[in-house]
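As C-alpha cells, one chain now follows by itself in the form predicted alone.
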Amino acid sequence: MEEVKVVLITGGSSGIGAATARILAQSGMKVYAGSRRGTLQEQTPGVVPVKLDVNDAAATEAVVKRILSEEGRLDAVVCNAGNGIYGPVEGTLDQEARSQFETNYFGALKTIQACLPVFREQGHGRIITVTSVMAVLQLPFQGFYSSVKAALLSLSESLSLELKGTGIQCCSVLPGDVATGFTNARKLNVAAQDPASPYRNKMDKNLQKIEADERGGMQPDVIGKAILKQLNKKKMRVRVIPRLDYAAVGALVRFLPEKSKLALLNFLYT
C-alpha cells in the first residue's frame, strides 16, 4: 500500500472541506485546499490554500501541475466543492438546473480528469467524492440536488470498475445532515420565491424541517475523520455513509420497496 502523503481537496475553504483539510494535515498529510477565494478560515500547519474554480478545467490542471512541481507527487483528491438550490421542479429555470450540475458534477469530473493521468503514471491514487445521503434518499424540493449527487455517486462507482487493477481506488462518502454554512448559503430558485406558488405551504413546512435537521446535524469533523479513515485503509470502501444512524437508514432504503420509501419521505417532509 502506497502511503497517502499529498492530497488535493476542492471546496476546502469552509465546512466539510476545511474540517477535512485540517484533520488530514494533523495526521501528517500535506493538503492543498482549493477554493474560489483561495483562502482559509483559519491557518493550519500543513494546509496550503490555493485558488481553484472547479468549473475552469485549465485552472484545475494548473493547480495539479503546481502540486507536482512542489511535492513531486499527488496521492489523493477529495472532490468536495458543491452548492445547493431549493424549490419545486415545476417552474425551475433551465439555467438554475444546469448551474446545480455545473459545480457539483462537472466540476468534480474536471477535477478527477485532471488527476487521473498523474495517478496512472504513479501507479497509485485515491479519488474520494463527497456526495450525500440524498443520492439514495430523494427529498421533495431538492430534486436537482438529489439528482446531481446520485449522478456523482454513479460516476464514482462506475469509475471504480474502470480502474480496477490500476492501483487507483474510488470511494464516495455520503454525509447526512451536517451543521455547516451550507444551510445559510442554499439558494432558493425563482419558483420557490413565488408567494403565489401552489407548493407554498408544502415548501414552508419542508424548508423549516430540513434547515432544523441541518443545524442540529453532525459536525463536519465527523466527515473529515471518515475520509481520513478511508485514505489510511489498504482498500477503500466504494461507498461510505458516516455515522451509524445514517448508515442504517442508507441500508434500509436499499431494501425497502420504493412505494414504502416514498411514503415514509412524504410523511416526514411534506
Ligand SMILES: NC(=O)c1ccc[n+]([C@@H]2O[C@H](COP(=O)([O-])OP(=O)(O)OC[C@H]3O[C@@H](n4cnc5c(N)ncnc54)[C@H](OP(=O)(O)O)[C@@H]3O)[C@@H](O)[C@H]2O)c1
The other form holds:
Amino acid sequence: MEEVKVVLITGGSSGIGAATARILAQSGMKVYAGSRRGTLQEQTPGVVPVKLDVNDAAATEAVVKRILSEEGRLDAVVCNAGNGIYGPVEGTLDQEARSQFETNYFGALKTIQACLPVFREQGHGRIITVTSVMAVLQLPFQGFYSSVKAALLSLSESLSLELKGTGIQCCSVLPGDVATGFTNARKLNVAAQDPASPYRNKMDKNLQKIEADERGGMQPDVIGKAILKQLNKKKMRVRVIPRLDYAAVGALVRFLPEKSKLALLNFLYT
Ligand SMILES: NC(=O)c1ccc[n+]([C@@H]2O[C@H](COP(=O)([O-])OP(=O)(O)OC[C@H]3O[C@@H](n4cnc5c(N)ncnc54)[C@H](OP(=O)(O)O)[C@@H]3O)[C@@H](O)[C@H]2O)c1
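To test you: the structure above is the form predicted alone. What is the structure of the form predicted in complex with this ligand?
Up next: the whole complex, starting with the chain shown before.
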C-alpha cells in the first residue's frame, strides 16, 4: 500500500474541510487546503492554504501542478467544497437549481478530473467526496441539495468501478448534521422567502428543525477522523456514514421499503 503523504482538500477554509486538514496534518500528512478565501481559521503546521475556486478548472489544474512541483506527488484529494440552498421545488428558479450543482457537483468533478491523470501516472491515488446522508435521505425543501449529493455519490461509486485495477480508489463520506458555517451560508431561494408561499408554515417549521439539528450537530472533527481512517486503510470503503447513530439510520433506510422510509421522513420533517 502506498502511504498517503500529500493531500489536496477543497473547502479547507472552514468547517469540515478545515478540521480535516488539521487532523490529517497532525497525523503527518502534508495538506493543501483550497478555498476561495485561500486562508485558514488557524495556522497549522503542515497545512498550506491555497486560493482555489473549484468552479475554475484552470485554477484547479494550476494548484495540482504547484503541489507536484513542490512535493513531487499527490496521493489523495478530498472534494469537500460545498453549500446548500433551501426552498420548495415549486417556484425555484432555473438558475437557483443550477447553481446548486455548480460547486457541489461540477466543482467536485473538475477537481477529480484535474487529479486523475496524476493518480494514473503514479499508479495510485485516493478520491474522497464529501456528500451527505441527504444523498440517501431526501428531505423536503432541500430537493436540490439532496439531488446534488445523490448525484455526486453516484459519480463516486461509478468511478470506483471505472478505476478498478488502476490503483486509484474512491470513497464517499456521508456526514449527518455537523455544526459548521454551512447553516449560516445556506441560501434561501426566492420562493422560500415569499411570505405568501403556500408552503410557508411547513417551511418555517422544517427550517427551524434542520437549523437546530445542524447547530447542535457533530463537531467537524468527527468527519475529519473518519476521513483520516479511510486514508490510512489499505482498501478504502466505497461509502462511509460517520458516527454510529447516523450509520444505523443509513442502514435502516437502505432496507426499509421506500414507502415506510418516506412516511418516517414525513413524520420527522414536515
Ligand atoms: N454541515 C453539515 O451539516 C453538513 C452535512 C453533510 C454534508 N456537508 C457537506 O460538507 C461539506 C463542507 O461543508 P461545511 O459543513 O464544512 O460548511 P462550511 O463551513 O460552510 O464550509 C464550506 C467550505 O467550502 C468552501 N467553498 C465554498 N464554495 C467554494 C468554491 N467554489 N471553491 C472552493 N471552496 C469553496 C468554503 O470556503 P470559501 O468560502 O473560502 O470558498 C468553505 O471552506 C459540504 O460539501 C457540505 O455539503 C455538511
